[in-house]
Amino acid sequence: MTKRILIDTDPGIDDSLAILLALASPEVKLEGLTVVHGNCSAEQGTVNALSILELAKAEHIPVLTGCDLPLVQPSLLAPETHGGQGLGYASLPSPRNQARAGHAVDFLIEQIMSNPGEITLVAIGPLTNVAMALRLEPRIVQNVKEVVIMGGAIRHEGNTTPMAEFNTFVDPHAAHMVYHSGMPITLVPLDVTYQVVLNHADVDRLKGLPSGIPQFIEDATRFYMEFHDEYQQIDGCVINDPLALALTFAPELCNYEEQYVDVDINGGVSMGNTFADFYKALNQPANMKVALGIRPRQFLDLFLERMEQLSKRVGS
């Protein structure tokens, strides 16, 4: 049975990728995009993800513009890891099609409550927008089917700060409301996406393929792992949010512990940090499923084996 889903990103180079294997798999159907601050501006994000839909040839699938700021921390965005308009060297033709009128937050909220346990909500990007429908409808607890998200640094370091991932550190409070609004929630963490590394062989197998795809996946992740070369050692880039999509009709490439977990939202060194309380130290129910083994080769070839079919689907 198709699976429904919304997806609350900020693309972003890992988003993009994220957006197109969504679009590229037969087990998902994409209701639409809730764009958020980021990886770059909600405005620029908004601009991209109209862009990507544009060059996959689904146009039709609408997007909204969400929050441009956390909820309480000042913005932060990642010009340094993304690229000034955050799809790294690609340069993709200005969209045809706006984004749809209206606020992606009240979105969120109409989707879900208007389709109760069919809607599944996979956020890839600071969680402003999901704590802000929480904040508005707190009843999308009980109508979401589950929410997949990518973020936090269990075991692993942070990406950002030494103890906290992006996504988590640019708007924490966010992350704590959501984490503890009562969802079911599975948490893709550094952990898991980590061991997911994009070389230069895997870009070239897509060389050659009809349409405009694989130039793009080849001039965004460029500078992706130019990134991942000179300020994290890694030979190729880490591509996070794809395989958060991908657990949503392929869960088996991961294996999961319930777990009580948090977010440090006291300031100081640790702020943002995601931790999970494994010795029960607590005495807390668990909150979520938390993703913490890989099969990180079935999950590449999956990856690249979609975006070859897309890309053939797309260029005939």
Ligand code: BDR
Contents of the next structure:
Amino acid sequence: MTKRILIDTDPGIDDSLAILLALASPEVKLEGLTVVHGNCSAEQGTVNALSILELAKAEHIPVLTGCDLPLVQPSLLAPETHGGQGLGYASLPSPRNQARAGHAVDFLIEQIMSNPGEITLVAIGPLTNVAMALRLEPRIVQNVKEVVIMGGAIRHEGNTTPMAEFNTFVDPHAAHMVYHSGMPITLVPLDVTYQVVLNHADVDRLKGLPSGIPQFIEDATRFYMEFHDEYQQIDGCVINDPLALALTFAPELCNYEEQYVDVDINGGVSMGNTFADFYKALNQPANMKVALGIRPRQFLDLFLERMEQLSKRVGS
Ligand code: BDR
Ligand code: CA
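Show the form predicted in complex with beta-D-ribofuranose (BDR), please, because up to now only the form predicted on its own has appeared in this conversation.
Every chain and every other molecule in the complex is listed next, the one we just looked at coming first.
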């Protein structure tokens, strides 16, 4: 049975790859994109979301703009990682369509509440929209099917501070609310995503296929690869967000542990740090399933196959 999904996103180079993967995957039906601040402003992210959908001839999918600021923290965008416009060196035509009227948070609530037990929410940006939805309509906890979150770094070092991952660091208070909400959560932290490195040969594999998708992937990831080379000495680029999307229909790509996970919101050097209580020192029940092991090549092959199929479908 196809899974109905909503993606809450800050597009974003790897976010755009997650959106394309959703469109390429018959196992899921993409019901909408809700945009949040993060890699770029919510306004720019909305333009990017619309352009990516048009690139893939999927302009019928609704896009809604959401929160442009974290709950408590000051804004933090990521132009050095994703480029000034959020999509690296890619420059897609301005979208013909506009975002749907209304707020992304209201849309999230309306979709989840009118389809009880049906909607899988894939959250691949800072969790501000999701936290706001929880406050406005707490019953989404019982009505959402599952929430798959790309965020956190459990045993892994941070990618934004030594101890914190980007999505969590940008809005740690929102992450705190979501982690403790009681929603059925699967967390996809850097522990697994940092094993998924897309390299030049992978991108070359898509060359020559029809549609603008291979060129978009090449232009966007070239910037991302330069960032990874300069800042992290990684040959290639880590594609975090599409892994979270893939786990909605291919959970066997990862191994999971049920854990009690929390996030530091006390400020200081460990602000936004995520940790699991592996030895049960805190004596708390598990609040999520955490992906801690992965078969990276299997995921990358799936991702590339799906991009080939989507390019052929869109180009024909
Ligand atoms: C996360 O932060 C963003 O830069 C990426 O899009 C991803 O969602 C990885 O830490
Ligand atoms: Ca993201």
